[in-house]
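Shown here is one chain on its own, the form predicted on its own, set out as structure tokens.
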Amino acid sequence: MSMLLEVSNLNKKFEGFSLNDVSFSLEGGYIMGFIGENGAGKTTTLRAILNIIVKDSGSIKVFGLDHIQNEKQIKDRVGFISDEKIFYEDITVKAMKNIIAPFYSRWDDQLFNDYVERFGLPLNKKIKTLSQGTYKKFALAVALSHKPELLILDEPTANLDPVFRTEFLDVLHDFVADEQHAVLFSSHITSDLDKIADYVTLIHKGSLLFSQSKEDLFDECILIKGGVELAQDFRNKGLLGVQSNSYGSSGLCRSKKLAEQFQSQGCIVEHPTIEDIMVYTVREGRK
């Protein structure tokens, strides 16, 4: 499998907002998300790596190639999903069909037409009248129908329904599945990436904080749970996020060892999802 993305240290500085030595790497064959609050700087990563804003400092590379040298040539091999709109509104979507398809090289109108059918898209429909949702799907079948083998996603399920999110993964799923082509994928609905990623990324205030596999962060983060009088047991113990109310007690603990500690102790240990781990994360991170 080949490194399709290769970010290391990467620095932007704005007024009020950096991004500080961001490094991560994707392979052929994995789904990556991406994950943080809003204004930790994952948007601000994704428009680096397109080369739409300018780095300070880094290296980005995409398919082995410079994304500023490459630009091009990258550009006509990534597909990409804003979360912003980006279509001309007052043309129709068959119309903003025919505008994109001559930038790309392996443009395929069949596979176009497919996804036409399959997402239920009104081709005669000026792009201001589709729904959020309809919209999504529209971009969707434009970074999927110049074949691409990097999907860079940034919140691609926002305002889908439950029924088209699940039907949006399993196209992911599929698009992957040759272990030729990878999809970097920056949500808010976490519960997909729960069912979908095979690496997790967490930013936090413009630093990451982690990347490493699912699996392994899954086998590693351990969430506990007593009641009021263990919190600072808990933060002497080197939990992370501890939080106490009136309920109880809870932190996210990285040892299994210490985990069966606590479990001894009568505390309830549960599997964290990937929102647990970012909330637990970022609330240490706060400190």
Second form
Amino acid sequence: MSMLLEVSNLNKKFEGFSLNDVSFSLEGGYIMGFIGENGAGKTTTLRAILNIIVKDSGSIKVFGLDHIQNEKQIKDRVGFISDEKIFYEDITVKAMKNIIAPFYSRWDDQLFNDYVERFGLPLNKKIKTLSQGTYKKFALAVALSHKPELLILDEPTANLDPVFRTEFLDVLHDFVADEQHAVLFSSHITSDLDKIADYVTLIHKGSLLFSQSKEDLFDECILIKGGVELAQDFRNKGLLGVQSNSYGSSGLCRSKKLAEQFQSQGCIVEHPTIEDIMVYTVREGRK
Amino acid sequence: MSSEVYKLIKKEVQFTFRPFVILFMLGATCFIQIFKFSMNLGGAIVIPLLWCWLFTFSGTVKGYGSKTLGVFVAPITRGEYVSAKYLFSILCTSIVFCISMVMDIFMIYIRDSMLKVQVFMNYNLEGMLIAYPVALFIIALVQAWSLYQGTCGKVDYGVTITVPILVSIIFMNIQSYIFDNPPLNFFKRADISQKPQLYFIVVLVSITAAAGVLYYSYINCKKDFQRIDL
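Alright, leaving the form predicted on its own aside, put up the form predicted in complex with its partner chain.
Next comes the full complex, this chain leading.
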């Protein structure tokens, strides 16, 4: 398997926000979930990869190529879905396709038509009349029709109904099946990542908190729940994001041994979801 | 010209020359031509006409500024994008310029024929010969602004509207001052046969200035585009 994406020490400064030394990598055959709060730097990172945002420093390699020197070559092989509406709204779906298609060397009209049929896209409707879900379907059809090797998706499942979301995840599964393709997938709907992500990368306030395989993450992280009186004990022993309310307290533990100790004290030990891991880790990061 | 630049220009043409834009332009042209014809005005009035058309274009260009991402994620570099935008802008201006000139000559010819006067060569065409190079310079300025706001979004409509009007008025007054003497005589026609050297100076300076403005704005827009985040 080849390395499709390598981000090293990526820095970008805006007024009131900065990305600080963000580094992660993604191999072919895998789906990476890219998570974080609103304004954490997910979109900035994804756009910097495509040189839509100009980085201040750091190195980004896509397919082993520098992302600025080989910008066109890389964009030709990358499918992108933005979290914003990025297509001209006063023209029809078909007209927009006709504008975009000629730029890609491997655009496949038949493939696009297959997706149009599969997603039920109205070719002759103006883009501004599409519902948000249909707009996303169109964006996905465009992103896939030029046979990309890497998909970069920014909140692709937002506004999709559960039926299509499931279908969408199936499409991604099929996409990476040959181990030559990969997906970088930012999402707030972490249940989607629970289902399909192989790797999870968490960014908070512009800094990377972790980037590791979901398997390792689930193996390492344990959710501990106990009585209100245990909150301080949780904090003292280094549990992450400890919260306490009238019903009890809880925290994220990254040590099996410690988890066993708490279990022996009568605490409830649970496997966290990605959402739990994100919430507790971010809460810890806010301190 | 790379094939990507050509494709981008094609895209801009597809997007810009839509029925409502063409109708707006035809409407504006007819209105101004009727106004000109009924007021017996010379070629100098072409400047507001060109400005009117250009405003439509600059509005379209501005619209593009915030909606470039869909195309920009395609295999295109920033340099290609700004080159295409610039060339398209100049292409549109050239079209507008040529159509306006032809329409002007046609309308004046009709008017003179109807009025049975032989003043065509003596007044209007000469007035136009001065007005057009001056208009070219003004267009270059508008072009620079529209491109600048299209790529960078730093200049608002207020400036886009005000500056070309002010520049038009100033230039037209300079023109009437040089050729007709009474200053602030906005619609007075020029008679260049009296001062041919001045005419050539005006034409030369206008065209040189227009070329300079266009080149300078291109270089600056390109630099800006390298810096900005879409």
